[in-house]
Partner chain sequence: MARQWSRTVQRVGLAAAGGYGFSLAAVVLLGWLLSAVLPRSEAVVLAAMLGFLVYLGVSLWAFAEQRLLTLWLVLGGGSVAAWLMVGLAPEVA
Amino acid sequence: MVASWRESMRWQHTWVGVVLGALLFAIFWMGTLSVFDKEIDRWMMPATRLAPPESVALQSAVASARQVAPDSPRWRFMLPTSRAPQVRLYHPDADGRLQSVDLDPRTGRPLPEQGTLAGSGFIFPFHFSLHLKAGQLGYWLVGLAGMAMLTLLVSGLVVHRKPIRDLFTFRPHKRLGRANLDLHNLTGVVGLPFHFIMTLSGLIIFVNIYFPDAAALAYDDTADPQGTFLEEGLGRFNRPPAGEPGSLASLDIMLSRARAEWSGEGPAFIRVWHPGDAASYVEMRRSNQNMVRINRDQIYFDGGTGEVLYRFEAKPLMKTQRFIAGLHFIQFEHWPLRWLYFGGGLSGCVMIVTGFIFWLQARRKRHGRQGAVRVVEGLTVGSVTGLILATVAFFIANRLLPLEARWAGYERAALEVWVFFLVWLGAFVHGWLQGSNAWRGQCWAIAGLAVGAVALNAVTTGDHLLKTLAEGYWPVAGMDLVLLAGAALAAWCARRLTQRQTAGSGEVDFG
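Structure of the chain above on its own, please, the form predicted on its own.
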């Protein structure tokens, strides 16, 4: 019975990994990059390569907001941090779509438009939504992948009965198939706690989407269960506009009062509701730069007088949920832990791709290149090296497209995204046409484009690697160094695959 149960776990581990492995790799890859989303922003948005300011010109920022969005029902100012040194102004346009403008924190004046979604606008949301908005389809697919990942982790422990041995077994000089399986087991065992916590916390973060009726069950005695939940759980204060003109008191004074009430901790953002109206009010939400928990503590001020209207502090249950969210998104300041997250994410990517390769090699020996093997092989190439290639192409497009670029009604930011998806689609086609030979070609392409991205950054901005290293500007220097390291690794993989093809019968063999 034990043997049959273990065999069923092996079957489940194999086929869930094959069916959802491509989706899991995309989520892990984008999640890994999201650990440094703000640093990717600095690389892709040269105008925001600023030193963190000691103070912020809030009144000048308000003046810029009045010029940029005079009729907007609200302004939100994201205050600068050491990782994002600019002030970012968000406001809805006439159609209700959210727009953003970066402001110089010292002068409050708008910075040149950068025309890119960059890391925090494209890579970070891709990690949890896949940019599939219809019916929240992306969230549901990520949730499905998260549940599958939990089952893969559990079944993997059952299949590999000696995890301690796997922890100390890696034979890189053995044949590639054996080294590949060792690496799959090693990354699975070493990264198991990280992978489990990240997967489970990701599901908990979006519990409202996956269990939309939870609020109705908890607040079935109220007329508006969802509204009551949001008010008690997340904090919610509002009052309608008066319809009469009004002035806005000093935000600096309100900011000082908020800091005093939060033991010197400043807000993450300031939101002005109904600006220019007599009933305007100002919302400040506490920063989480020095704590794991994504804070929901809020203070609301009367816009005209600056008097406190409402205070909110999350209840213990919501604090727990916010702690789990903060643990997942790691937006707090802790550089050693941030690099550990990056390494943990990469280990998950390696675990997924080595599992794919092991399945392909086992089936190729048994069934040749027919049917499912060919399909999965093309899917694997496109979803692994293809996705990495598309990401680097995204960076290349950012450095090549002029700021005023526009084509077929699409502005520059959308064109960068189109480059990403078109290159990704082309990588799938290449994988299906070339089979296992596509690995080598796409690895060489990744190496070439990654070096090209570093060169283009130097040429188009003047911030070459020697300069950024000498100045200690690590967001850009770090991005260039990671690109060069990735290029070296891709070139090494391409060379090794070439050597194996030369030694074999002409086709890359992972055995």
Second form
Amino acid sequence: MVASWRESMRWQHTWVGVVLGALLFAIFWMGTLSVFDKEIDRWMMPATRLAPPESVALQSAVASARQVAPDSPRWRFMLPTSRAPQVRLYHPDADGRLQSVDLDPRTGRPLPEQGTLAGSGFIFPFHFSLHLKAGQLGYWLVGLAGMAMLTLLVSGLVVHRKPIRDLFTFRPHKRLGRANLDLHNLTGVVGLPFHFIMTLSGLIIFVNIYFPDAAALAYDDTADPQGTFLEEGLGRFNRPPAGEPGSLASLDIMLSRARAEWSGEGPAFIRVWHPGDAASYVEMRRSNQNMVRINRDQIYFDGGTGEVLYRFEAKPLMKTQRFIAGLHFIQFEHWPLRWLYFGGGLSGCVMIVTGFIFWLQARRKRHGRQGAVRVVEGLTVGSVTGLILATVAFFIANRLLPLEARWAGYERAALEVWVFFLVWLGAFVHGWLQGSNAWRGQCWAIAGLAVGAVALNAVTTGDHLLKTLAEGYWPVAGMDLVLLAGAALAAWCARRLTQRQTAGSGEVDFG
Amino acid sequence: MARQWSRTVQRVGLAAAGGYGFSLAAVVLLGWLLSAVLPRSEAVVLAAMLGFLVYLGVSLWAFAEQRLLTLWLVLGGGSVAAWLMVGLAPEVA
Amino acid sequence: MGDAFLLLAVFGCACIGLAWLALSQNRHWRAIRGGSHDRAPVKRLRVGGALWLVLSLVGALLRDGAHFGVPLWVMALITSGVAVALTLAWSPRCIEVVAVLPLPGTGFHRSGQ
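Write the structure block of the form predicted in complex with its partner chain for the protein whose form predicted on its own appears above.
All chains and molecules follow, beginning with the one already shown.
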């Protein structure tokens, strides 16, 4: 019975891993980069490379909102943090789509349009929605992959007979197959707490999407069970517009009242509902910078008088859910943890790649070259080095496209995304045509493009590495250094693959 | 061969879809039961968080259990229960 | 400054503790010490290793409090675990250097020679 249990887990681990590995790698990779999404924003949006402001010119920001989005039903001002120095104004347009403008925090005036989705607009949403908008398809695919990841972690532990005995075992001097499996086990078992908590917390963030009917019985006496549950659990205040014009009282006074309520801490954002209407109101949500929890502490003010209308703080178990979500989001200020998360994410990527390589090498030995091996090899190359290549190409496109670029009806930001997807597609085609030889070519391409991205940043913005290091401007210096380190790693991999090829049979032999 | 494929497809489908239905039933029912002792928003959010662990357990079990009939009865039955509870609940009120 | 020192202590204690736990295992003991694993002070290495890890946790809690300290400790353990494994693979001598910082009185650093 025990043997067949292990056997069934081995089957599960093998096939769920191969089928969903590509999707999982994409989610892990984008999640790893999202740890530094704001820093990627600074790199890709040079006009926002500002020092964090002492205070924010709120009245001027409101004046800008009146000009930019006079008819919008709401304005949300994301206030500056140490990582994002600008005020970002979100407002739904006439079709209900969310638009954003970055404002200078000192003057409240709009900053020059940067024409990019950058880290927080492309890489971060890719991580949880894959940019598939249709009917939340992307969220559900990511959710399915997340659940599969949890089962893979458990089944992997079952398949691995001696996880404790081999805990610290890595034998790089043995044949590559052994070293590869050791690396898979090492990143999988030692990294297990991180991978498990991150995957589970990622699912728990979207508890409302994945269990949209959770409240069906508990709230069966209400017309809208889930909606009522969310209102009670997360706090919500609603007031319809009056349809008559009204004024907006001073946001600064409301802000200082909120600060007093939250022991000196300011809000993460200020949202003005029905601006310009007599029934307008102002929502403030407490900042997350000094706590793990993505809190739901809210204060609502009457727009005209500045009186407090409604206050909310979540109950303990909902706070727990928000704590778990916060562990995943890391919106808090803690640089050691941020880098450790980055490393943890990369170790997850290594775990997935080594899993693929193990599958390929086992099958190649058994049956020689086969259709399935070929297909999976192309899939692996495209989804691993191809995705990395596409990401670096995205950075390159950001530095090469002129600000006013537009082509065939596409905005500049969309063009960057097109570059990303076309390069990715090309990498898959290359992988399927070239098989295992594609690894080397794509590694060289990554190395070249990453160095190119650093050079282009220096040329197009003047913020070269010597300058940013001397000034201690870490968002851009850090991004450049990570790109260079990535380039070195890719070049090292490419060289090792070449040595292996010249020494061996002309095939990259993982066995 | 075809029979083997059919069994595999059933098993994977039961693990993913049946597992989800079963977990949803557990979440809905547990949320309702816990609301006797907790504020009900708290009961629902706790039940929903636990739902992922239930899903993890049953979807692994779906690969380990040899008899497909058992899987159909438990996971299929759970899904039907979820469908009944979610579909009929508002009419009960 | 105190923060930086505590951070170093969190990682240092985690590395030493995990190195001790690794040395309590047959494979790594023999690779580094040679000779029979029977002579390894397994129990002392395990208890001592666990104590180092507790010390690392204390450092993390002192530095950041419970909410940030526990995640920091978990991540420090993972990072140190990978670091110990890689060190065992590439330069096991370094593990020996780490491991001969015993708790006073264990004296095991003479036992293998």
